[in-house]
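Read the single chain below, which is given as structure tokens and is the form predicted on its own.
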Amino acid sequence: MTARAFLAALLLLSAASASAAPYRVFMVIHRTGAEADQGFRDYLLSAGLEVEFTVRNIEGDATRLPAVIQEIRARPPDLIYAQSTLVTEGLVGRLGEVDPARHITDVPVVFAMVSDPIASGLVTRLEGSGRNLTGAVHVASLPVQLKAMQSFMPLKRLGVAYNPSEPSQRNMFDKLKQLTAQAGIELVAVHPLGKDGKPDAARLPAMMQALAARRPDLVYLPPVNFFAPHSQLLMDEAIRLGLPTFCAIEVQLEAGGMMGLVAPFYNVGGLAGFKATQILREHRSAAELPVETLSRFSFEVNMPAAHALGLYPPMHILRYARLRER
């Protein structure tokens, strides 16, 4: 073989050998145990992705964010994937503040488990974010998740539990606020929010106990990171004060929630997946791919806690509703 066939037969060999080598995608979560994250890995694995996953979990403290991101850029993914709204707000930065010496412009990132990226300032329209950046909704919209709560009962008074310390959360009761007037309904809301203005586990049966006071005759419970890990507790309370509760996410009906419109996380992480393999494999840009929900959410009771309670469904419910039994 001649030098120069030599030569050849090696660039041919090492672009074979880099065209095998696994896509390397940097996983951000809040917190662990959200089953979009697994969804999220099954997917590109069954789509037959050779990929490489390194996982920083940030515990819900945003601090920690500068040295991921510092890490990041020490050795550049293909893709980042981000798990909630306060850690893709961290990575990218909101519209309007984002900063390339702070935050990730360069590499695309793919969220999931953000409740209302219009709100929360990450993009202006769904339909192409126009930066670097798409990703997968969870929460079916406000008006949606209103109707739903008014085909189980009649409402005079709703009861909201939030963390105004989050700025989607406030964007979401601003909203809600307007639904509700619209509808003539009186909204109650109460948060667990101490004299620093951080939320504290502690003061949680408080606030449950406060709006207990109140007597709404639903109480509804967005998707707050704060709340997530003590799910538990907030359905205990419920049941021990008498509180009909509608829940915005799979979690919280895992918990005790009494009924709720969901997606399961499981699908969302999936979603998010099948737009990390369209950027991956072809080559799409993730400023025009789409920002999506599931295309079906499931309207589910918890039998256990609706006995408890005292309401059973209605008969046009359970034409369509999926019934928990445990």
Contents of the next structure:
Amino acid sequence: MTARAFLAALLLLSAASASAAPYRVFMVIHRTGAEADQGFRDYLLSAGLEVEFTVRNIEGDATRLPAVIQEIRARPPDLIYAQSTLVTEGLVGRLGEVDPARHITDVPVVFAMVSDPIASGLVTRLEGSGRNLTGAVHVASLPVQLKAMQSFMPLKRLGVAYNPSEPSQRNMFDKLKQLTAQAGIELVAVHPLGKDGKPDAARLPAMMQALAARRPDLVYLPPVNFFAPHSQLLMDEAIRLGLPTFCAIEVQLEAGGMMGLVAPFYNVGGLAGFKATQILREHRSAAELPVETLSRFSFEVNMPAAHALGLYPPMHILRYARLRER
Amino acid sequence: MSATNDGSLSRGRIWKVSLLPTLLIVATLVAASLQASRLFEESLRPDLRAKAETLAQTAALQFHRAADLGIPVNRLGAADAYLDDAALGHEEIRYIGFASPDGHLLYASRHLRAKPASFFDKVLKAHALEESRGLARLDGDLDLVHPVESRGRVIGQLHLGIDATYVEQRLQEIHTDILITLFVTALVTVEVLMALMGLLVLRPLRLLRRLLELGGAGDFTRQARVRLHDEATRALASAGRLVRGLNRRHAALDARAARTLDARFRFGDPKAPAALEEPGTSDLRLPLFVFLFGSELSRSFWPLFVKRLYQPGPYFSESFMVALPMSLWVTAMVVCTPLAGRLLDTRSSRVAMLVGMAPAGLGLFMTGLASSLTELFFWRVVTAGGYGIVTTTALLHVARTSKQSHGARSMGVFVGASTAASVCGTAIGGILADRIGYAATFGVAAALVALAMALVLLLAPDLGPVRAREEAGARPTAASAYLGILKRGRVLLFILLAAMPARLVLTGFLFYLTPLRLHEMGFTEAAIGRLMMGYFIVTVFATPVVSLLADRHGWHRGMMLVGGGLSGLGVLLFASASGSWPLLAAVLLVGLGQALAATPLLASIPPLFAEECAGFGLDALLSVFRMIERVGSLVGPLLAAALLGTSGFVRSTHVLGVGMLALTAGLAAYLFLRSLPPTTPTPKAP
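Having seen the form predicted on its own, could you now give me the structure of the form predicted in complex with its partner chain?
Below is the entire complex, every chain and molecule, led by the chain shown above.
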């Protein structure tokens, strides 16, 4: 896919001609600092498109979305970029709950950083959503991730920390439960929900301790939005408690997670940018463009974490893994 | 030199004449082969160490990398499996181990893990003693040590066990291949020389004698067609000129004188004399040999070839699908057999041979290219159909053209060609498959069939229809005769006990189970071919001796029983043998048993079934025999497949062996009962 994207980029570059008016792209982001946003912007610019970007940051707060939607309505852009599942859901609505009064339907939306658009109820199939929506998935599929974990070590008990208040996370958990049951792995789950059913950052250390008490062989950290700002805390706790972690996204690895099967977010943003270019330049319909994930994920191992835990990658993983030695 | 025995005398001469060039050719080949194997030996030896060094360097890379990353060398995960992988695909590498600098074995590949701990102490001691730059000699193995360093510090040693006998084994294999090639070359040379002698010397001389005999009797109507130019044909040509001259002069005589002459002599038309042709039984020998050689090339690897195309399906097991084409072969062959008779009746043996060879050659070629079992089955049936036509044509041609007195010996043309081809084809096919692959070997087979077609065109004279002799005219009653014979329980019982088991063992055991088992044991195609060739060779050498002994001493029944017993024992031995010599011994035993059992079988029919012979004729009785034998060939692979599918190789071989012994015991009981006074008053040897 990346090769095709690159080829398309080259083609577009060579055919670049300054369009009369710049395209207007509205970027709605969950929080700042995601490399996917940069990858998206860079791709559009390197494709020779003249783009005027408007960026709105909701800082993880879904209640700010209606205001953003109103702003979009007031001056409709050519395309909307949505970072994260939460943002995308707020902008276009889950299938079956779409309300043209509250949701965007007439402007194409390209998402990035949605881990499972089907489970999140955004699309029913990946080969073309059928609605004015497409995008790039940044997480490898669960079976592939589970296989990667098992290639590192034989698993008897797997821990998972997730956020049941996010619908996509509940879906992920159900799927994981099924997969581990099939593989004969015991699944130990923890979450940071308080009595009110809402996630509470203050509960995170206790959550990790509860997990450690069950002595799992490995802890899986799915792409939970709520965890993102607290990644460092989670990873430090894991090391302190002697828990090896398997991360689904790069941010968690950067915070000190021990290993993971990840795609660079910058490239995920680039893939979203490729789709945006197809819509803007080639006038393709977002409804027919497939929702895709990068074809290559890299198995990464954080050597400092490995040293700290005294748990080293087996020889076959040493042969192909990307080893972080920071 | 009487007219009846000159054939055998000249045949003996041909043998003598053929021997010298054959020896010369073989001697030249021996010299060249010796030279080649010495060169091979010189180049193979030093390579082993270099290759092991390279392998050690590659295996060391990940240890370097791990050490560079700060991973303690004794905390590496899955390192045993890593070493297993590294050793995989290198036949000469027995094991790879990784030891800490102080000499503790930390990780080891499978073979080394299986050895007792004391083994590695021996390795270390051997290295301490030797001044051999890291190559220690142990009993049977060489141990190469390769230090692994990281950041200027030795972090461990890789130990590679090199199989010291590897070179010897490879050399031995190559020498065997060379020997087999020599043997086959000798056989082929004799075949070609005999065919050429027959064509260039015997045939013109026989025609010349015939011409003179006719002339002596006053018949000048016939002319021999001369196609070649050498001494013998020149003599024939001058005799022909003489006859033509006589005919011309006769034509020039005035009518009155001619009438007087016509009373004493017969003259022909000088412009279009009737052709003098002597249909020789050996016309087809060389083409037949080359054709069978090509067809037999796939013998040693056929089940393996089929197995490779097998895709697991819901209905049929692998062992069944591998056996199926062998049974299809027999069926298609039998179905096409009548076509050969019809072609021979209406056209000529030449046309019939070509009609059979064309689909057989195409079938072989396409079999090599088959990409699915369906295609393979189809082309196999096409090949078998052609094969059936060719072999039946050859048999009928021999039967119809040979003089009665030479019948048995002429049949030898067919038997000799087919046995020599089985020996050559099986052995060379295995070697070819090993070196150039299955598809290319089928290509060679197809090319040989094409060559056989060219030989038919060049050598076999177009004689027109070869009609069945009058005495075979009792055909219409054949069907009823068959039924009548089959209704006789004792005939059927005898066939089932004596004739069918031999076929079952041949197709089920030798053609089906043997290649599969040997492949499973790690034998190469060439080695499988060599082992299977043993069967045919022992048959070649044992058959004449057995016939002689059986005829001289009348040991027919005893030999059948001993043969059946030996076959059964051979099959049982094969099931439990593991090395190549015991396996070869088992195959030879089976071959010897088959030779012992098969040869006296036919001879023992007339005395045993004198009544039926009188009633239905020996021919009908023999046909029924052949028919039921073929049923055995058809059932053999399927039976073996069914056994293999349900109970694995060793047990199914046991069942076959024990079954063979049981049937032989049954035969013994049957023969004993038959020899009791009420049925045959005086059980005298025939």
